[in-house]
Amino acid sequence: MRIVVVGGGMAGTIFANNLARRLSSELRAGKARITMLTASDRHVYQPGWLYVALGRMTPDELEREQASLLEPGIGLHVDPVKQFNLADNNVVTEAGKTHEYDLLVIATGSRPVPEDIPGLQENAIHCYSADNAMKFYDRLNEFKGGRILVTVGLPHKCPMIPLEITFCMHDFVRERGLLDKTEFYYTYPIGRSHSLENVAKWASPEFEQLGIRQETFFNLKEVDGANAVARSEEGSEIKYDLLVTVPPHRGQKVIEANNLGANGFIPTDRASLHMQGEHGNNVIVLGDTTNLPISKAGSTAHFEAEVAAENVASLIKTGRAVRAYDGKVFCFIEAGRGRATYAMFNYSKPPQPKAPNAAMHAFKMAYNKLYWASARGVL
């Protein structure tokens, strides 16, 4: 049995990783095989970067070699693939070469296109790299007062990033005594300040508290930077001091080159993480590559590589799927003040997050260092 996983992220890490495990005797006896392509020699814990962009971390801090997380019997090439070719069965890869598989993982992640929306990249700063957390910190950091303004696109990844960025430059801004001079205005692009609708009945009373103005229904449409306006789809105008966008994302171009699915997207079955259509039944599909109804977080991407290497196992062992993904999610919300809450849901339970408290805080703080574990597969 060849298996092809792309993507060193998290979902592609964990689910190799677990597999590798389950099926250690077939590893070594020659009866499975499994190979990593990915574009990287460097794996990334990408939910630090909120962290990095606040000054409490450095990048460093968030980058491993991706050889060392890998189980042995894993065969890692830090060669991207450039073409699909499912009806084949195999993937050609930036150096050319061919990798047949009777298996392939498609984890290929996702990425923000602040280019989609004219005038945002060059005039709004975002935390979803290293280099742009960074740049994010320095134009906090010489922030002196005036407005902050806060805007949207979907999809996203993190679906919390938008709160947690909020309540956490609240924070910035009070311990630098600049609270009386600030006004924070935080925006969304549906009818509520979060597409969960339990989460935004939690947020939006919060924001309040700290005097966070806010406005939904506000689909970006484009920045003005010249005279340093943010325009709605909806008609809407607000001037900003410092806007801070979280922008819209799309699959990898990789995906969009080979047609794979709508924005980078792949159609994937919400239960068996299949690719749906034609060549579905030996292609696997997992983390933000997926177009499933569900958030776009390291936590969907972790359970959902679980479940898929289980029944990968089973079908190996025993000729059946044992598992069906039930759209787990949990996510940690960054509440400000030291504190933090979480949300857990799945396709049929909402979440329904608690008061935020200081160890819920510490649990994500802790969680940060123990991520590498999670990489591991063994928490």
The other form holds:
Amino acid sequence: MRIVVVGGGMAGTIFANNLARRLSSELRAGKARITMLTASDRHVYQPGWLYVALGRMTPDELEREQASLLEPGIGLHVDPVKQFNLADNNVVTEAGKTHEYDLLVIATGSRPVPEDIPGLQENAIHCYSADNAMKFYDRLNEFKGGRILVTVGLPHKCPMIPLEITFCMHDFVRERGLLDKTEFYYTYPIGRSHSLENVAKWASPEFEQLGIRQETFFNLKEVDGANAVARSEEGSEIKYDLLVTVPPHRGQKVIEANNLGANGFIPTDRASLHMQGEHGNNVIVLGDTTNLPISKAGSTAHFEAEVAAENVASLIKTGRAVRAYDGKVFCFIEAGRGRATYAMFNYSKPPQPKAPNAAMHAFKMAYNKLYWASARGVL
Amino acid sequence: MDDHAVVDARGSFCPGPLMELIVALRRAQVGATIELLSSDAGSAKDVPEWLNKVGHMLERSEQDGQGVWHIFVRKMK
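Give me the form predicted together with its partner chain now, not the form predicted on its own.
Then the entire complex follows, led off by the chain already shown.
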């Protein structure tokens, strides 16, 4: 069986490695072949950008060579796909090479698009790339007091970032002795401080205790940089001195260009993870690329990739898939002051977050290093 | 049934039905109707509350035999 994996981020890499471990004898015997087509020779641990933005990590700590992470037997080509010919079971790369497949896995991820909101790109800082995270640090480092406004675009990857960046900036400002000169103003698109009700029930009292002002039902419409004002779809206006944003996201341009899904997100079956539609039988979609109504998060990509790899291996060995994805997501939540908690949930069970503590923060910091074992399909 | 987009947010705790609706409305044409499917009883309250604030129209809201809410929303601006 020829398996082509498009994308070398968390979902594509974990899937390919997990599958290669399960199919080691089939790969050696030439009964299966795994090919990965990706845009970069580097693999980035994106959740680490939060720490770069706060001056706690450097970008090089978050990168490895993609080739160094892959199991033997996986053919890596740093040559991204340009054209998906699903009716003919092949893809064509930027370099013009055609790859035939029996099974296609699409895991191209998502990208921030602050340019979708007028004025946002030019006037706000965010931490959704190494360069942007370093600019974030520079602006925060220069900050001498005033109002820090946090806005949240939809959809976005990493659902805990709005809370985490607020708590962590509060620490940063307090440690610089600027707390009495600073007002934190947190906004959120729906009628509470987080999409997860139980997380909001925990976060809002924490905000109140820290003196962080909250405004809900705030969907950013435009930023007026000349007057330093953010305006919402709901008619609100907020002045700012430092504008921090969680920008809206889209899927990759190649997905939109090939008409595979609106805004670059592919319609996907929530249990089988197969693409919906006539060519979905041999097309699996993983990670941020799906249009599933669940968090765009590394853990989502990880758990989906494990389910898909187990199913594909079983299909090859026994002719049948054995698992359905249950919507599992696990998110750490950095809560500031050296503490963290987590939210774990699926399609049927909401999270029950515990009070944050130092041990969970230590676990998160350890996981930032352990991630490389996850990428290799070991953890 | 008229031709309209359906946003299936059943089983969505995060981002949740309202956020899925906000995204869908942003990309919809003015005048378009979207049917939101939600298994969260809170949607019957928080969706109309947001629609009222932002100025889109709630056409109707009903719960089916499986407990799923079908909330029909028209984009007004």
